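One chain is shown next in structure tokens, namely the form predicted on its own.
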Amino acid sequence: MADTTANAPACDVDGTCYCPLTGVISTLSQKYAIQLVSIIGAHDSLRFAEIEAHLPTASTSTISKRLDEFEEAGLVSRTQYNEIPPRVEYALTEDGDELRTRLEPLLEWAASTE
């Protein structure tokens, strides 16, 4: 049964859902974004290897595509510097930084249910 509240988030023709959190949701339940976040934030910046260090179980692919889809989103900064050999760094951005601390409450009480 539909939402018939006054607050109830506004969906287009197609169903697509302009509740604030859709976006936040959807990017955040993409595999290994949680730690992503969690690990780039507790470093100044990271190169992509030191990133992969953390993540042993994830593959090279899934973590250049959540770095992407970071990037596009804002909540992560790619910085590239013009050496020999190639350096790319990632760092958060304001809005992914202030994504890790609202975050951290959550991690807490994960970690403290196991």
The other form holds:
Protein chains: 2
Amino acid sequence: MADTTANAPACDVDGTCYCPLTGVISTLSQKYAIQLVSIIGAHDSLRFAEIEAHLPTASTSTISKRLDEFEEAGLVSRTQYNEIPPRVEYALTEDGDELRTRLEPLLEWAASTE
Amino acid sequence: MADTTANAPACDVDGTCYCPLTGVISTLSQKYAIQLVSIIGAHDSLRFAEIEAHLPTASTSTISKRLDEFEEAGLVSRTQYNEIPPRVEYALTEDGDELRTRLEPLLEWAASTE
DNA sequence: CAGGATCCTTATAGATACTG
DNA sequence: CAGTATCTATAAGGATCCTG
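Now show me the form predicted in complex with the DNA, since the one above was the form predicted on its own.
Full complex below, order starting with the chain above.
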């Protein structure tokens, strides 16, 4: 059994493969997800309607779903003020901000290649 | 018309919003896309079957489609050797490698948060 | 205002079979 | 081997209406 490389797992070449579709990556692999992080991160906090204004091509329900997922993942916080009319503020959590930081080089480059 | 902020476009707050779903980001917002870049980038070049081995949960057709899209986007190069049996090698282009670089902080973090 | 519920359409992925 | 073609299943997104 000298040659252990023969049936070695496929993912350890270089030790830098990220094969499974899990966690954050799977959350980000959805429409508007990356943008949403970027948009929320560009403000201290914002309301649902403001987010909608930033993503005019996304539907209410899509944004709502993305926000739910992000909140569930602990990336976005949701603060509800029981006023009339109701007000809800969304902001990045610490984790969300860390994500935003790591997304920045990508977004910068993406913007420059359009 | 002193207060131009009243009806200013939604996306210029801070000058750092990336709202539209275009270009690279839209390519990346698909299943296995991010992983694919990472996997190919972890090797100098690899063959279709090797890529499949790295993404056991993705179907042949999905991988094939992603590769087509990446090639179209100029991120991946495809080199065909007319041997028997046929051999095809995939590798990142310069642009693709730039993308991979910018994806790295994200992937690193994603791996650490699982 | 914020967004849930519903219904509908399209996009996306997967399985299978087959070819250069 | 490296795919493509085809078909099907499902998921994702969008439009609309409605409510706390």
